[in-house]
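Next up: just one chain, as structure tokens, the form predicted alone.
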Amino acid sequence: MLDDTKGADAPLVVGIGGTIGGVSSTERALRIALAETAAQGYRTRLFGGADMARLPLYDPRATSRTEEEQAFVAAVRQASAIIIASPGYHGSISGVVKNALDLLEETARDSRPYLADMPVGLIATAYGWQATGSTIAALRSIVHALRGWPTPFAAAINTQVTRFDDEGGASDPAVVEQLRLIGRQVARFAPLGQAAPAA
């Protein structure tokens, strides 16, 4: 999903997250700190759990890649942040989600490597309280890793007691605010990520 609507001219942010199998929460998390994005003036890009299903298992001897992945290496080289979703499965992130980070390995020699100078907003969601944590530690090592700026806030979501709606609502008020203010601090720090060219 592109928003298209801000023009070619505005900073691009790219949300990766979800799961496979339908819309999960993960993915209406992410959906929300997306919107409050653009609604400060970014075009943005979602890579949902259907589009890093299209993702193949990432072997970095390949001598191609697939259109899908293609895709999404293009979208993050042209980004200035990055939001990043992950659902807590057995205490860390997902596979999809890492399949589709070590897909970045692709950028290694670009003139900005990896997510190198850009704000990376972070949402985990999970089942109880215990793996959020655990998995917000994961992303920020591996956003750091990456060469990556983890916003100061991260949402830890407990879906336990959470429900979100296709509207992009959730049954609590405080969860939908904190994903907003990923959305803002993303925004407010994405002037320092400007997208370069690749090398």
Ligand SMILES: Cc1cc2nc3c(=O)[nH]c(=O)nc-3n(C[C@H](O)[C@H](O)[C@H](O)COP(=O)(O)O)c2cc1C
Second form
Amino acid sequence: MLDDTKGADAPLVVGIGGTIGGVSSTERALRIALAETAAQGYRTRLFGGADMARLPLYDPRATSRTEEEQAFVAAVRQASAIIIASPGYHGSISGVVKNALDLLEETARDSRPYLADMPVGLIATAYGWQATGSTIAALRSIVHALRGWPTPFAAAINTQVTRFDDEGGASDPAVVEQLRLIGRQVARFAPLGQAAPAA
Ligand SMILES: Cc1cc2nc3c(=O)[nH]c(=O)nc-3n(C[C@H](O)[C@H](O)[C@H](O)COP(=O)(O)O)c2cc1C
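Any chance you could show the form predicted in complex with the named molecule after that form predicted alone?
Next comes the full complex, and the chain you just saw is listed first.
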């Protein structure tokens, strides 16, 4: 999903996250945070569960990349900020989200490698509290490894108690406000996240 209502010159915030196989509360949470960055004047692009499902398992030695892989890497190269949303699967991030992040190895030799210099907002959902914390911790470690700057606030969402709706809302207004806060924190520091020159 590309929100181009801001015009091609507006800086880009890329959302990566969700789950596959149907309605995803993780992706819905990510959409709320992304909508807030759009309200702050940014273009947004979402790579949700269906997009990530089209990425092959990352092969670092592959000699060519699929169209979907190229589009994902190109969007991250153009981005000024990132928001990542993962479900807690067995206490950590899901394989689908991790596979997408592994693909960022393709940017290792860029002038701005990986997520360097970019603010990165983080969201974790889980069916209980325990995995929300460990999944946020895993995401922070990954973002540090990728040289990004996790924003101070990360949203930990217990989907046992919070329900997301079709209208872009959630049963708990505090959760919506937390997701918007991530959007605002990302938007505030996105001007420092220079997009990499075209490779
Ligand atoms: C393979 C798998 C592993 C999961 N592991 C955990 C877990 O360790 N702890 C937990 O609280 N929830 C776990 N869950 C539940 C999901 O984290 C939770 O339902 C999440 O909100 C799903 O997001 P979605 O609505 O975007 O699919 C697991 C779900 C699946 C499918």
